[in-house]
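Only one chain is included here, represented as structure tokens and corresponding to the form predicted on its own.
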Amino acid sequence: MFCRRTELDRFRNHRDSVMEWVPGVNLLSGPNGAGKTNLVDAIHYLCMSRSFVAASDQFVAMHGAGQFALSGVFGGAIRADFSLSCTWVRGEGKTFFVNGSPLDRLTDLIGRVPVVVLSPEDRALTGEGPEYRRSFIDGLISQTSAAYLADLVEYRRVLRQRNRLLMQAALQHRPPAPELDAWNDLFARSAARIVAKRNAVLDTFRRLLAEEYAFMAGVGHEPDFTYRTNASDEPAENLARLEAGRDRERERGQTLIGPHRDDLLFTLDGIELRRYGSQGQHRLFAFALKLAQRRYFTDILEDQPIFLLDDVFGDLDPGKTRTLLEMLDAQSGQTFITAANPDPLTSVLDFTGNHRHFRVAHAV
């Protein structure tokens, strides 16, 4: 997929910015605070309905502004060009449009333009809590499977209802309401579908991770992961586990089994990365995860996703920088790179033709 053009109106520090992009490597360089990351974050927002930098939409709007607007033109190797746009108004929320027609649900946006982002925040993926790794799994699968995304939305809805009933029972020191049984059945079936899909995708992903880690770090190291879940891909087994944990759930007032508690245990040469990995190993593992995600999207969709690399080359040595840039140069996908110092990149790539170097001095 390709982003051909973006327009930003009161998005972060961009009041009225229009950018025309090339299909190869788009390098954005300039001092910190100039707005480089905001330009690529706008692409992510149009593709995923959220920022990869800011936790809330209220922090995405320009300071003092009560609204913002984004628009972009996208296309692909097997798709005609189309437009995506978004408006956000404080107190009213956001609305997305495809070719000018509003989307009824934000979930209808996910997967139209697959995108992979690698940023300094990805250190949390290998070093922090399981919620980061669950988010990675869901992002990996949801952009290629509308059915999985629908199951995930349904599961979260059912989970909220179960937790509401369990909390009421815990606060009132009584058994849960009889309607919990109906929610249990829905919960068991949606949880089983999610676990089954995660198992299937992660089996394929394991090979891609090993190949991309070898590409980045060289042979001789074995990256791997273990998918940890206390749920089952069989609805009947999930119902049995809910029954077995009924008293504990009532005491805690929350659902204690299910894919919302899943985790991935990353290992390198059989040693747990989170606890014992060096800073360099964490960095290369995160790189390999995102490169494997890019490969997975390409294999499934037969078209490469947009690849966003935000301020990550400062952590790579010159040899690995050259290796990665030469790979991006040889492939047909579109990449966006932000860097305060462009010299290590411009010394490798020729930023003419399919590649272009944008110098961002300040937001426009």
The other form holds:
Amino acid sequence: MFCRRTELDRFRNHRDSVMEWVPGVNLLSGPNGAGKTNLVDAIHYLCMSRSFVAASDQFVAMHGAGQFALSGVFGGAIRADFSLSCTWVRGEGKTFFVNGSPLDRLTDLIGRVPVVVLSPEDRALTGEGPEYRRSFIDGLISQTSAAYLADLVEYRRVLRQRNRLLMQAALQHRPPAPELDAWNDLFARSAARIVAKRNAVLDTFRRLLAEEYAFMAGVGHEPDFTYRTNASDEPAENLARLEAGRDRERERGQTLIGPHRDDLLFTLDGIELRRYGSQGQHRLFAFALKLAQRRYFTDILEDQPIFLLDDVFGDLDPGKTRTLLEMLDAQSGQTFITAANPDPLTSVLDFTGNHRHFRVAHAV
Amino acid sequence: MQLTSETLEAAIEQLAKLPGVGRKSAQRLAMFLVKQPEEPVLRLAQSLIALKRTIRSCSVCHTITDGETCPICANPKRANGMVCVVEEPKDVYAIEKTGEFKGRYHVLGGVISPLENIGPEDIRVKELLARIHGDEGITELILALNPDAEGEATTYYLHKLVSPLGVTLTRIAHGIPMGAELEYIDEATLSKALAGRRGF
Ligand SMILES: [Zn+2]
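Can you now output the form predicted together with its partner chain? The one shown was the form predicted on its own.
Every chain and every other molecule in the complex is listed next, the one we just looked at coming first.
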């Protein structure tokens, strides 16, 4: 898939920017604070309904603006051009439109234009808490499976409902209300569907990760991961585990079993990356994870996702930069790269043909 | 902006509170009503007042009606032992439109949702049990709640509660898209769902 054009209206530091993109590599260079990342973030926002930089929509609107709007024209190898647009108004929230028709649910947006992003924030993916890895798994699966996304939405809803019953009981020092049984049953089935899907996808993903790590770092390394979950892909087993953990759960007033506590344990040559990996290994691992995600999407969708590489070339050595750019050049997918210093990139790739170099000075 | 009529502004404000009506549509509706002759506008106003003053809930199934019992509960032909359990009166309308169901209804008036502090005692579960124990001759319950988390949990709760009572329990088959509310489903899908209802 690719993005042909974007329009930004009071989006971060862009009052009114219109960009025409090429289907190849789009390089955005310029000083920090000029708004390169925000141009790329706008594409991410249109595809995923959220920013990959700002934690909240409050910070996405231009300073002092009570609203913002985005629109983009997208196309693909196997489908006709269509437009995605979005408006956000303070106090009212956001609405997304496909070819001008509003979407009832944000979940209907996800997966229309699959996107893979690698940014400095991804240090957290290999280095920090399990929530970053769960969010990676969910991004991987939900962009290719609407059923998984629906399951995930349901699971979170059931989890919150169940936690409310447990918390009320814990606060009032009494056993949970009798309807907890009904939520247990629903929870056990919902959790099983999530775990089964994660198991299946991660099995495929394992091979892709090994291949992409070898591509970045050369052969001879063994990148791997263990999928850790305290839940099962069998509803009956989940019910049994809920029952076994009943007392502890009642004491804590929250659900302690389930895929909301899953984690991935990354290892390199059998050694735990999070604890013992060098900075360079973390960086390469994050690259490999995102390249593998890109491959996973491509295999399933028979089309390339949009690839966003935000400020990640600064730390990469010239050899690896060349390897990566030559690969992107040889493939058909669309890529967006932001870099403070474009020289290591322009010296490898010709930006006058299929690829384009945009110098972002000041947002207007 | 200078307001030229407080009365118009007040009407717009009330209309804008209706579901699915934004301020712009409210303005258009109010302007339209101002231009209408008096007669149809009075009829509209009277029907709105009647909505609140006359309408009540059926003493048997709790759907909205004008009298003591609704025409469905009052019709002896529909006392065939089958009762379809739904969340809201609008679901009765949705199922009636299919013309496929010949029994009676039971409107719960909600579903179990701890986040909104709604438990089984806050919806018409007691009333349902009373009907089953009563002299209506209920032999089959069809659970037709929305297929969202709350509807599913309520379905499961009722299933556990009612199955020891010797009543056949079925639920409408889920040809219904996930998260789609019953009232939005087209009639063909809903008749198929009713025909394909299954046991637990
Ligand atoms: Zn009735």
